[in-house]
Each structure stands twice: as C-alpha cells, then as structure tokens.
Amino acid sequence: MSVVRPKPPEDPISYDAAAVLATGGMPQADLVGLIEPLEAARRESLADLERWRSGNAGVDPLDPAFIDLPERLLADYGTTRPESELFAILRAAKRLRETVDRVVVLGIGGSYMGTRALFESCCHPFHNELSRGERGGRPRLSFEGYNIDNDSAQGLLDLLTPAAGRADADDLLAQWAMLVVSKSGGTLETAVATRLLLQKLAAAVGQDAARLAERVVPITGASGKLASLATTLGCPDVFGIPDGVGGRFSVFTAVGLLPASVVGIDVVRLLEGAAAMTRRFREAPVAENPVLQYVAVCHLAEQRMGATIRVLSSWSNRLEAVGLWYDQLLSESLGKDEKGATPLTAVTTRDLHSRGQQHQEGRRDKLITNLCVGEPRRDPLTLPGLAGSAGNEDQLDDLIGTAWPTMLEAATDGTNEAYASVGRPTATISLPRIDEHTVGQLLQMLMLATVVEGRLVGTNPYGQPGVEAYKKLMMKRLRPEG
C-alpha cells in the first residue's frame, strides 16, 4: 500500500505597512506618486540583468544575475538533472553527510552569512548538541574564517581534536570536513582559518593525500588563490560562485546550498520559494507587490520622517541571523556617497528589555519592521500548574493553559500598541510559518528590495568600495616592505 504525503503549503508571505501610515508622517499621496518611480527602478534592475548577460555592463559594478539563479537551478535540475548545478551540490552533500559528523564552513560577510541564517532558522534551534541519530544522521555545521579571535579558533580546535584514545580511522563520530568560501580566496581571515585547519585536518587523516582532499570542499571563483590550492590539493567536488552573483546575495549558489544541504534542509523547496518571489516582483502591480511596498514605505519613511534607522524586528529566536544579514546586505549595497539607512537586527521580546525604552521614546529616527511568525514548527506549549507548590506565588494560576503562542501574539499586539500610541512607525513582514518556502521568499524579497531601492535613489548597489580600502590597509601593515 503506497502513502500519499501531503504536499507542503506553499503559502505566500505578506507585508503590511497600515500602523506607518496611522500616524500621519507619510501620506498616501505620497506612496501613490511613488507609483512610476518603483516601476522605472523595478525595470532598471530586472534591465541590469540583461545588460549583464549582453556584455554590455559598463564601467559600474554589476551582480544582478541572483535574479532568476533560483529559477535557473531549478529549470536544470528538472530537465538535465544529473548534468545539473544542483543534482552536484545534492551529491557532494550526501557523501559528506555519509562520512563525516562535523562540516566547518569558512568564510566571511555574504560567504558565510546567508548559511547561518539558513542554519539557525530552518533546522532545530539546537542542532549541534543532539546525537547523531537524533540529527537524522546529518552532520554538525560550525563557522570560522569570518573574524580573526584567537580563542574562538582555539575552541574551535578543541572541539576538532578527538578525545583520548578514539580510533580517528573507524570512528564516524571524530570525522569532519570543511567548506571553504571565497570567490577570490584572497580575504585573510578566511585564507588564515583555512591554513591553520588544513594542518589540523591533515593530521587527523594521517597525512594521507587523497583523504584530506575529499574532506576539503572549495567554493570559488573560476580563478584566483583558492582556486589553485583546489587544484594542487586535488579535491574531487570543487563548487564555483557564478558570475555575476556578489558576496552577499550568493546565498542560492553552493555557497548557501551546499551546507544547507548536508544538514538537511529541502534546498529545492527554499529555491521554489525564491522564485515564487522573483515572479510576484517581477509580475505583480506595485500596490500588492510585497518588494515594491517595502521599498516604498523604507524609502518614504526615511525622507519624511527622518526614520535613518532601520530596525528589523524579528519575534522568533530563529530568524535572528536573517536579520543580521540582512544589516550586512543593506550596509554595504546602499551604504555609499554619504547616504544608505542603517539597518539594526533586534529579538523580541528579548530586546524590549534593552531597546524597547529607546525605540519607544528615544529619537524619532527609527521604522521598525516586525518579521512575525503565524504558526509555530511544534506543537504549542502551555502554561502548566507551578510544580513543587500548592500555593500561586508567581501570580500565574489564572493563564493556566495559555499557549505560548498566544502569549507571544499578546506581547506583539501590546508593543505595536505603545508604539502606534506615541506615533512610532511600524511595518511588518507576516511569514505564515518558517520553513524552507516561506524563507526562502524572505531571503529574495530583501535582496531584490535592496537592489531596486539602490537604483530609486541612484545608489549602485553593487560592489563594496569601503570594504576593499580596509583590505588594503590591513594587509600594508601586515607586509610594510610590500
């Protein structure tokens, strides 16, 4: 008897900005006669795109080809599956899974960023400290190469080193692998990690060559410093980074897919939600087009309202590290010219208690976009009776059974409240549940959003300019003689 499994919801995600209207600072009119600038801007990115693949870039850095890559993976992967991009990140994924309990992703900024977010929202919030059978077999995911902290690469070392009188050899349980991102292999931090894991790896497979290159997985550019140490290690799966796809919005390349995919998220589905995306972008009138209203109210709300401050306000632990980067991704794509908003990350309701104050009744210069969940991946807990005392000292007896669900709907709708009250901005972001769909659209509608703000305001909001002077310098007083 065959079972049928139900098909996962593929629910839109929405986004309502009616409290930023409520209090008056931004009009309707305005947003209306925003209308034709939005659609220009959505033209010029969806334009850069073809500019690109024409050749005919010019002189500006450009990296629209994150656009349509969801759709694109997806196309090849349905129609020359075993020739595909995808079915090859799939396949290196699962011999990983197979033969190591640890994968060490080095990289830095978008390199490793996207990862993390995927990391932290779409497996258990506790992945690495379950046992192997209770991780489903999938390996623990850890992250280095993204600063330069000598105690936290020696923790890290501490963690590789098997514990006294374990077989390296037959132990499936002391074996990991490492990930290394960089499209030149040029950035030191990651260079450095990778140096000093090598060595540690090396060791722990004997010196033997061949086992130490199936256990290093490069991702890179087609030419450059990691490029050729992949060649001279000889590693069977090496990945490239298409051109055209920067850093930051590398996250639907095998610099996102691949680790997801050892851990076992359905990168398939987060890429059918990508481009679930794109098309209501591409599509969909500006005023029920979730990128162009988000665009709209930020850009407004900052030359209104003087709101500079971006915070995005995040009520699930899980999508903390969307919302970091996503403060990477707006920084350094619109952070140019003396303009670009700065974008801050909070956790509520863990941030009402250090922030709250402040976004409350602090300076008028903040819009606060809350990122809320509709429904919980588990069951709902409740509120049970105070174990170990008849008596109700925490004055709780009467929310017996309350879910925490419902406790959190409360605190959301009570925040919004006090805000509304003293005329505070705030938009929110509805993702019906996380999942691989629903994230996988929020992970495309910011980008695309920071690209088709970046050309309403006549912003580039390609190449980072900043990043590379603090390279340089770096590396000069590093090599002084150089």
Contents of the next structure:
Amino acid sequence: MSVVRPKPPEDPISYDAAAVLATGGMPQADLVGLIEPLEAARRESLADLERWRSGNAGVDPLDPAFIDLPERLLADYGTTRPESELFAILRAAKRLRETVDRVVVLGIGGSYMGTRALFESCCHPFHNELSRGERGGRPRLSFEGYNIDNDSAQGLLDLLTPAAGRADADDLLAQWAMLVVSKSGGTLETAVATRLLLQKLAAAVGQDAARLAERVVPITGASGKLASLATTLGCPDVFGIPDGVGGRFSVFTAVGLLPASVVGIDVVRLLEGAAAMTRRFREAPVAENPVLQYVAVCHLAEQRMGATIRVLSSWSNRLEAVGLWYDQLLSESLGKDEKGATPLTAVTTRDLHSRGQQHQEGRRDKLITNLCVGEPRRDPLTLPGLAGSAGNEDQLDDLIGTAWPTMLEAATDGTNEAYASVGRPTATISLPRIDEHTVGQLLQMLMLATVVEGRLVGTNPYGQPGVEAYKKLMMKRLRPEG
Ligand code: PA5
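Alternate state requested, the form predicted together with 5-phosphoarabinonic acid (shown: the form predicted alone):
Time for the whole complex; same chain goes first.
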C-alpha cells in the first residue's frame, strides 16, 4: 500500500466582471484609467506594512500586519516548529479536543465572525448535531458574547449545565471549555458573558482552580482587563492578538486558527491559501490581479453606476457566514466620513424568494457579486422517482436523475441571464470547491481588497472610531454616576 498521500488541490479562485462591462455602464476605458491609481493604492497598502514595521505609524490607526501574517506564521512553523505560534495553537487545540466535547467562543465583531465563517464553510454543516464519533472526536463549537440576549444565553446554559443527574463529572461528553476573545479585553458584551460562563464553569469543575484555568483560553492584547484575568486565573494557554492586526483582520491569528483547529479544520492549508492570495496580490499585474480587479469594479460601479449597495450573493449555504464576516469588514473599514458602500449578504437561491424581486426590478443601486462554487464536497444527489405514487403528481418525472449541481447551475445561469437582460451589474468570484485552501484565499482577497479600496478613496481602513459613540452612551446609562 502506498504511503504517499495525494497532494490536495491548490487551484486558484478567480474573479470575472465581464457581465458588469456588458451592461455598458462601466466603459473599459474607465478600467484602464484606474490602472495607475490601483497600482498606487497597492504600493501604499504594502508601504503601510513597512511603515508599521519601522515604528513610523503616526497617530492614525494602522493595522496592516495581516497582509504577510499567513506567510510569517508558516515560515516560523517550518523553521522553529516547537517554538512557533502555530505549534502552540495546534498543541492547545489538541489538548482541548482531548479533554472537552464543547468549546464556547466568546467574542463580538472581528473577535468571532471570522471563526464563524471558518466553522460554517469548512466543517460538516451539522457538525454540532453529530455524535462525538461522527465528529472524529472534535468538540462542538458554540458562540456567545456577541450580543446581550437573555434567552439565547439561557439556552446555551441549558446545554452547558444539564439538569442534575444527567451529567457525570468525569464524562467527557459533559466537559466544556471557553475561548474568550477580545483584543481590547474590555468589550462589555464579551466581558459579561465571560463572567456568566466562568461562574458555570467553576461550578462544573467543582471549584477546582487548576481545572478551571485549563478550561479557559483567553485570546487578547498584551495588556488589559482580560489579560489581567488570565494572569489571575493562571490559564496555561493564553494567546495574543499581535500588534498591527486589528479585530476584523484577525482571522488568521489564534482568534480564528485556534477554534478552527479544535474543530478539525486544516489551518496550515488555510494559511497556505491566504499566503497564495497575498503573493498574487503583490505580483500579478492589475489586469490579472483578482484583488485589484475586484476593487476596480466595485469602485467604478459605485462611481459610474450609483451602485452603493454591494450584494455578496453566495450560491452555497456554507459561505453565508463568510458574507456576514465581510459585511462587518467592509462596514467598519470604509463606512467613514459619510462614505463607503453598504455590503449585504444574500444566499441564493434562498433569497431569490425574498430579495430577487428587488434585485431584478428595484432601485438601480446594487452591484451583485456572486460567490460560486465549482464542485460540491460530497457526492452529487440526483432526483429520485416519486415514492408512494406512480402518478407523477409533482410533474417532475422528466427530471429524474438530474443532479443537484446541475439544478443549481441552471439557477445560477438563469439568474445571471435575468439580471443581464435588464442591465443589472453582476460579477462572479469562483471557488473551484469549498475547502481550507480556497477559503483561505477568499478571506485574504477580501481583506486586501478592503484596505486597497480605502487607500484608493482616501479612507483609512483601520480603526472604527464611530463604534465608540454607542459604547459611551450605553455605559452612561449603566453607570449614571460614573
Ligand atoms: O474589527 C474590530 O476591531 C471590531 O469589530 C472588534 O473586533 C470588536 O469591536 C470587538 O473588539 P474586542 O476584540 O476589543 O473585544
């Protein structure tokens, strides 16, 4: 028997905006005219990295270290393996996998949305509902601390602290741990959920301080309230969010990689995909550069066609959370100074039955970017005969044997044709398949595109000063005397 494992595919993802040009609303000359500004924006985005590294960041927020983070993590892992960050992440993930059956990620915004995107795209769609054996011994993953929702928190507690007698303290299936993710370490939503769950976890481990510390993995900035708590608890595993990596750009730090590895996602391939995208971004000429082409079309669609709404239309349920992650990335990065397009995630064909009417005939303020997937991960289903009847009541006998991917392709092509027939601009990002390598490429492409667009239009993509207003006013109500 051969011990050589086949090398998993590394096909590139691609971007195609021919149907946008075909509407006539975006002359080719405009795209050509944007080549030089795009090259300048790329240079500036890469120069940000050098500026940050040399300590000349200035006063404005600057978090460009995500750009070469995947290649740096992989290089360190390849050369100084046992001392590397990635090694520590994999080791902590293994420990958690072996000791608990559920991990709860506490975090909000950039501190949890990337993890959700990885989980939903790369894991079994019903991961949490499978038995431990069917999950290959990987824990379930739950999320809290992303809202202040009483009933949702109570619902999670129902799962974590089953009625007395149902859970045995030594039963692996009843054990759980929490990853607390907050760069600032002081975000209220996450902090109150941390308190709530710490209390339950302390009770679950019989108030044993050492066991409690092992079950809490903080992922946070070098200092702050969460870092102090980690020290007090004596947590054996604590991960940092590196300087120069902002929350919404942190998916390829321990923030995303640790929970991903816990649930069995191949984080090395994820990083390899992301690093491959950074290489293309740096090296490919504008006309062949998916990041720069995407920025060009989104920007010109906004400028020339009034497309201030960007619909990311996923043709797979599994990419919906990627869309929600991107909504946050684009909104917080470019929604400043009364500028910035509005991102909107749709899942098709599902949302054709809710938004399709508006996309086809509503206000002409949208650019639709399809997220299409070449091949499914599982064997294609085919339409069976009608069980329990020989009467063809549903009138589908002529489609017996038609495969699910064939039906989806017909829906995609039909929708694109319908939009084209009324001049609705539609572009497509194509993933050959959904796996760690393509998801790594996609997330990195969207992060790079966001910062390049910021530099192109003169908006600092880093920082989110506007979010402070609600926080301040919320705290004023909670602490009127404070
Ligand atoms: O992108 C960002 O920086 C934000 O979305 C933050 O991730 C979010 O506000 C949570 O902040 P923190 O990680 O400090 O708790």
